[in-house]
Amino acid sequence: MNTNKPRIVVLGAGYAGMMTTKRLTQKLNPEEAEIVLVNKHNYHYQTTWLHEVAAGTINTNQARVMISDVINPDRVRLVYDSVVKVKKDEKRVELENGELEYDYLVVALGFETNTFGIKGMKENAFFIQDVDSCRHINEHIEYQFAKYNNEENAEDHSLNILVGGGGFTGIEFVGELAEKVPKLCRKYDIDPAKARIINVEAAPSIMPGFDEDLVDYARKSLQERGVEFREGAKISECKEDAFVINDEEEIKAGTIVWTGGVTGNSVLGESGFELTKGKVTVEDTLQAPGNENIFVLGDCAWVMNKEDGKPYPPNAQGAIQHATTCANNIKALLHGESLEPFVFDNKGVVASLGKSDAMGTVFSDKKLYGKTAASMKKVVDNRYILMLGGPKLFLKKGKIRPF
């Protein structure tokens, strides 16, 4: 190995650390600079088909695709190993099983989730965090379904799926849900009308701050299909098999998930970076404020839209964007030119509501619904498998199955 390189070390194969990844392979030339990329496991995951995962509407390995199939192993050093700490002032990443020099720095971790502190939701609650958690979940929901169907007195809320939180991942999720459960009634001969799927969001409407008519649509829709939403009600605590609401009513169930927040990864806070609800408000070019050579990127970034002055949307479109700006800048610090501000491309945002419907905008006003949409949705998710790995990955990974 040549050491004279600059080797520019990326953190978290998520969809931010991959695109970087790829782009940076496209803009340097092997004599440029080492590249190397770390991530817990050897594959990268669909974070968007996580909820899927989850109601178990597609399997494991469709949302899932190995790094070394997208990623040249040639041209890119694979690191399989978690990240306990950056060490900024010595440039160094400590692992569990070692720790990486760097001249540069891309932190692309991803998320965690954020219980709010709500009593008992750690302990009590299923995430959609990672594929092995929605695959628990899955698999408990099913096993929730045989169990009922095998025991004499078997209480009917075991049958119950309650969902905490409204915000765009909890509909995504009971979406799929409408779908699944209605199969296992069938698989397991169980009357429809004794598996409850429930939706709580302490907020007045679920979908805070989406267009009211789009949300409107999303309510009624799946209202149709059996889902209940108890909007505006507080989650004052999470029981083994129970919210608590408002201090005083109780809702069972025999699965509860909880998707009501996330947060930046907690090795940010670990590696002493200033945060704002564990994330780092980067500067415009997506470099940590006072750390010219370290670039946050996705779920740990706060990047700031001038003109409203608030942040971005922290979504996957927006993470795939960032992986340009940041490749662009990383190329120009090894070349001594300006670096470039981040500019987001607001495509809009489609929310899917089950296999053929869904809801949104595209080119960030124009409304959609339906098939349409779910066609849309889609066309997103195909957009990014494309854009990571070509017409191969597509054909691999790709939706392109009918309604």
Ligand code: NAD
Given for the second form:
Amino acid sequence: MNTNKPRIVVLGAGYAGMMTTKRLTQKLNPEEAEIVLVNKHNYHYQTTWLHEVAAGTINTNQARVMISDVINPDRVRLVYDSVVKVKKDEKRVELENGELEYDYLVVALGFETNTFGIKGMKENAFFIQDVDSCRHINEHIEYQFAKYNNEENAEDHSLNILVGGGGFTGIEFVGELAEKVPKLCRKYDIDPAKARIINVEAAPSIMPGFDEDLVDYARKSLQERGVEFREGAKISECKEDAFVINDEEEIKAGTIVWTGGVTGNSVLGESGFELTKGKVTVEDTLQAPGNENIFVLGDCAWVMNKEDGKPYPPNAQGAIQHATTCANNIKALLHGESLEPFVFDNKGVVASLGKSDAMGTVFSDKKLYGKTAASMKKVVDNRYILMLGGPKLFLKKGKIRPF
Ligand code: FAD
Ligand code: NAD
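What would you give as the form predicted in complex with nicotinamide-adenine-dinucleotide, now that the form predicted on its own is on the page?
Next comes the full complex, and the chain you just saw is listed first.
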């Protein structure tokens, strides 16, 4: 490749990184810039499907796409390596196995699970963090059921699955478990009453701050399918086989998963970016303050809504929209033109409650429940697959099967 061209380096092949790379290849001529995409693995995964991988309700491979299947390696240099830190003063990125120089940098490294320093959480709980961590959860749950079946004096609590945190991730995960656990009970000939799914939330209600009617719907639907909720129950410690609640009560389980919060990728801190709650508060052009040539996107960024002074919700639809603004603004910098501000187009929020149930809001707060909401969720999932890889990818990885 011609090294005299300006080099754009994109860090992270999640929603923001993949779509930025794709948009850059559409908006720039190959002669205008060299594009480099750096990612830990040679695959891109659907972070929004990780709870399904963790419960084992979809195959791991359905949630993964080989990057070279959707990004042309002749057009974009693909580097499969882990980012260690950004050396802003030197315009270099340190990787586990080398270094890269950049002229323009896009930091799109996603989230990391936040344990808020809760004693024992890091050591004893599983996290819904990436494909590998979720595959381990699925394998561990299956192992608990197989072991129970084979051991004479197996303890009933080994079948319990504890999920700490009743935000969107925790609720979507217990929705998948409500489908998977009865199947495991049938497979291993276990009385379903012995396998409990327990969600523990510190706030007075699960999904704090979300629409009350929709939350009530979710709680009832999941309870009817056997999920137990402990609301107003703060987890103060995680032991090898238990959560300690409100410093006094213990709930035991064979599988413990923490979905109690996320923060920006730790590479941001390692690189000396100024952080607010683990993320960079970016300019409305998505540039890092004081760094014209660095854009920070997706779950690494707080993008402020000027109307209410609060950050936009960090989610996949935001990350995908950041990509378009970022690509436009890099093109503008290359052409010496003025940059555009990011404007969030909120299409609503839908949370799945298993394969055939969901709830959420679309189009200016219209509430959706049940199969209609579940269909909408599939439409959203499939729309992204189509945007990323067209009909060919949709046929391979899309959610095509009816309920
Ligand atoms: P990600 O998509 O997480 O991508 C980050 C990428 O960076 C990954 O490929 C990772 O491998 C790579 N990476 C990380 N560290 C390094 C490193 N050091 N070196 C190299 N590469 C690295 N949002 C919605 O809008 N709708 C939903 O329905 C929804 N459902 C969700 C369900 C779950 C279970 C979870 C956890 C989140 C969900 N979200 C949803 C939120 C959404 O997934 C995130 O906001 C979104 O993934 C952010 O995109 P991103 O590009 O910033 O990061
Ligand atoms: P979150 O921060 O939204 O929820 C974490 C939950 O854990 C909160 O309800 C919090 O009160 C609870 N919690 C924290 N500490 C606790 C403790 N000590 N004991 C008990 N409970 C505790 O995190 P999340 O659910 O992982 O979501 C992360 C982001 O991803 C959010 O922005 C969310 O909107 C997004 N997301 C969106 C969807 C969707 O749109 N369908 C699905 C999943 C995640």
